[in-house]
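Single chain ahead, written as structure tokens, the form predicted on its own.
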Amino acid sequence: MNNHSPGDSLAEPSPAMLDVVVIGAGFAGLYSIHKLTRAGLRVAGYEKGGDVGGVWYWNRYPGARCDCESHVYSYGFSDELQQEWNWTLRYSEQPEILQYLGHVADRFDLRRHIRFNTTVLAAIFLESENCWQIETSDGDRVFSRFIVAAAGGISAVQRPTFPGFERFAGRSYYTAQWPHEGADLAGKRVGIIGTGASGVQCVSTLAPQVQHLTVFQRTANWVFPVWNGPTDPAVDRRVKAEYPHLRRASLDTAGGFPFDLVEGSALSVSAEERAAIYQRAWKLGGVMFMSRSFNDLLVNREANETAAEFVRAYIRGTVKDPAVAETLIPVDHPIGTKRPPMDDKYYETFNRDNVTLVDLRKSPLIEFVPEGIRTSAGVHELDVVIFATGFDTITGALTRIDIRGREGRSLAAKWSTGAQTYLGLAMAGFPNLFTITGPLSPSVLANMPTAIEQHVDWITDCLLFMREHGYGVVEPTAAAEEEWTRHSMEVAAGSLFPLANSWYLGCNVPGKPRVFGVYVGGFGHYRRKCDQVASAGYEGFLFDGAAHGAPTAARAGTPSQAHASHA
């Protein structure tokens, strides 16, 4: 695929013209390649890593684990795959998830379509040819009618700068790019910066292994337990028998899980009954603490405070040092408005003699020095520093590619004041470019495999619709994009999410606009909207420059108001 020229006709692609280029080979990329090739399309995948896996290829840090239950965090498109694969843990760890994705790639013969160790550097839409010209890190220039961006919303590593870092004499690692050969930290003095999802898992795993662990906390997070353990054989048999029902049920729920929010406000019951409900939901573990207790925790500040107080009491009852316990209690955001890390032993870890918690709000980090890190309270001597500093989420994986649509307009420039999309699937001015779980879709607030399959199925149906009708170009109208973006912002504003300076809003990236990047109206509502758009002749989209069916203005539509309580 070196230096091909685009063909003269797009009705029947020449050997030099691909139908689809898929960017990424994680959950989204693999299913995209499988679905599109099964539909008879000419597909090539590009993956910057050395093998399949996406986020699970790169994130190999100690303790890396999924925060969704294994039987849910898996593909549902093949019943044979569901029946033959046996998860060993209730919440799978990184090695097993990577093994699973490798099994999927082998079972469906997907690797032959993928170029590994290859980064997509640029993509330019050639208006005269109605195709994309894609430039890669290995010098290739390829041409494709469509691009499906499956690069992931949590894949662009954020690397903050620290004064004096180059003077540090020890070793350093990023959780998001952990060395594949591992790192021997036994007997070392280790510091970790960041207490988000990755940092929390790292802390509880490393503490028993290292000489001393110093946790540098910038922002305290609400951490939920998952009560992980070996898969119960009886549960496994039941799940496999009920998979068809569980998958169908997931399509209509708020989070893409086979259970929905319970009914009832946290303020509608007595304090005693509320405490019992919270205790029962806490024992269920993970996301079920909030989703299986009350339905107004993310829209009502007073209700949210009751959940926060339950967790505060848990922290104070678990951490022996009262001062450390108070430092671990968040004070700047309602519970659930940032992604809650999941770990069973995080709070207990701070009872260990070899663990020190440093509150960077009270003792700011001043600089790195050869022997470690200097804060305003003094020097912490370290052999190793681990950066659990997160990602440029939601948009970063795409804005770091030089993507240029009509008239050479840059996608990064289009999103410089905040992401704008139609359904999180496509952008006006960028024809034949689709995004999997893109900005302003339910994305990271839904179970990702469920959301991915819904997106890929929708995109594939759209491409088959185009093939059936002889269309070569599709893009959303500016009016449809503007309306969906406005609707997404309104739904987010009706929730408590904007009260947190989270990566949902891009607040962890200096200079990034503070705009909520995820649709919080619920996955089930979102899926029904996508289906309505398709059944109405792809309402809000233009094909070959014109709307299919009724005039564009009449077909732009207004998304119905979703309730933020479904987020």
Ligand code: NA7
The other form holds:
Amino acid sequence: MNNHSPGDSLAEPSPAMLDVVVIGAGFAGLYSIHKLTRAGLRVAGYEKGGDVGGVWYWNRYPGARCDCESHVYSYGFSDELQQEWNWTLRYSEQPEILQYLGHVADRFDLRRHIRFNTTVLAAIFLESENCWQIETSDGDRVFSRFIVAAAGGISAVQRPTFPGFERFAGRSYYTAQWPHEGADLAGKRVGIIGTGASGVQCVSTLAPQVQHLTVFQRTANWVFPVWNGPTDPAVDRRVKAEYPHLRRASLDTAGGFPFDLVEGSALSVSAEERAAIYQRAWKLGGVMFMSRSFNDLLVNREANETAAEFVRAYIRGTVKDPAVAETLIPVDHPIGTKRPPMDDKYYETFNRDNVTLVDLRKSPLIEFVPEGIRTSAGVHELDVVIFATGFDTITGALTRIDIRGREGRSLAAKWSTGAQTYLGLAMAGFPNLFTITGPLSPSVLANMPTAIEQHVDWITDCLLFMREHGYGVVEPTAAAEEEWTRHSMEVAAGSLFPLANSWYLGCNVPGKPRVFGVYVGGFGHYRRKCDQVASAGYEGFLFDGAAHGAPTAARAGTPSQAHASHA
Ligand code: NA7
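Alright, leaving the form predicted on its own aside, put up the form predicted together with the ligand.
Below, the chain from earlier opens the complete complex, with every other chain and molecule after it.
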């Protein structure tokens, strides 16, 4: 573990002005620090964890693994990096991703800019100075012209309360805050609450290790296999040879992957042909089951139902006890409208003698008791309970910081009726604050490293543009923000996503408004829109209180260095 100071000027309260404070040192924060420091800016990073890694630093639970293929879920900004790094698995597990991020931090000498074990508690925009005052958990107060919030969309841990929990005599763990020294679960009776992506991976990994595993399911999810295994050396050689092309291609696709949705409706082919196509796509694994089969599964209910039926048959064919199989089949949301967990052994795990599935819809959880969990059907005796209960996603990491923009208005208050942003990058009333993969950007619906690099490159270009023109303040107009928010809602409403009570809609957090938080119009479309905005002189943004080039209509957009290398 490291505890490096970002620089002497930060070690003590100092009026010295930073150019950028970066919040977070995961995938987004690390690349932000790399890019911004290379652009000659004075940057300090703050990270709550003891080292780099972000979600991969915290989520060390058994079975934690990425849902995207390793060569895709990695940085593309350095060809040397992508050529020299060798992934051992097709879908990487948490320790290897953390090792990779540590390697990136070392290779590009990023740790010296980061203060670890330090939480940003508050950020206040000082209108008279046109800068941010940032307060941290170690008592620092620093001043920075800009903030880049790289705090993550799935990082603010959700801790539901359960009656009687304080009486439970056993141990408990959160998947998202798993102890670094691990947890000794061998020979224990373990209960797990939550069957999202984290719970599902944990279940299939833990089942062979514990005496008994009781899975408390409130809502069944559609789980896709990824067919994980060692990296195929031939594939690795091909990918490395084609990396520049693959990265470029990813910038134009709906998901930020090097492949796009296939053409064709699920309803345009015969039942036999459809079954064969699903079978092929299922064998490809993971997200490819939907993206490589048909193009209307997330917009047409009837088409979606054909995919659901394929997976129902798979579940029924895999799980031996028909009653357990039926309990595992989702009934409340179209397939793909909640983030599908990915796991190769989840369904067959329920064929084990030491695994019990508890349907909390049929027998609700009443309370914790000293010896375990009491549902309406009786007590389940447990030595350990694992909470895989999710996150306050998309907005939570930022609304938990006391961020105040113009006139002291808080970001949490602004978003209390739903997130409003311009391009998921910036907010009216919050000058010089940028978000990486923020609300109403493609964020969690795109391959994160692709989306992160695109955001960071765009923001860096914007800051260089400001430097070139001598601007000190940038802020989106209320009208641009309103229009982007309206457009995002409209696109979401045209999809099947609103039919699920998902965390995309904030439904998992009590009191959070039911508003879609992600741009579903596709990453490629979004990326082109961002580029258009930039080349039109940052249309929709005000610099130092006026549109760039105002009062004349001429826009003097500068071509982007960073984008030029990706274009
Ligand atoms: P998720 O996907 O939000 O899953 C959380 C799970 O916890 C889900 O099954 C919830 O059931 C369950 N949950 C939450 N609160 C409760 C209570 N009070 N009682 C019973 N069950 C509860 O989080 P994950 O960490 O698995 O995954 C998040 C993302 O991280 C994932 O999609 C990947 O992108 C990586 P519910 O569905 O609300 O009924």
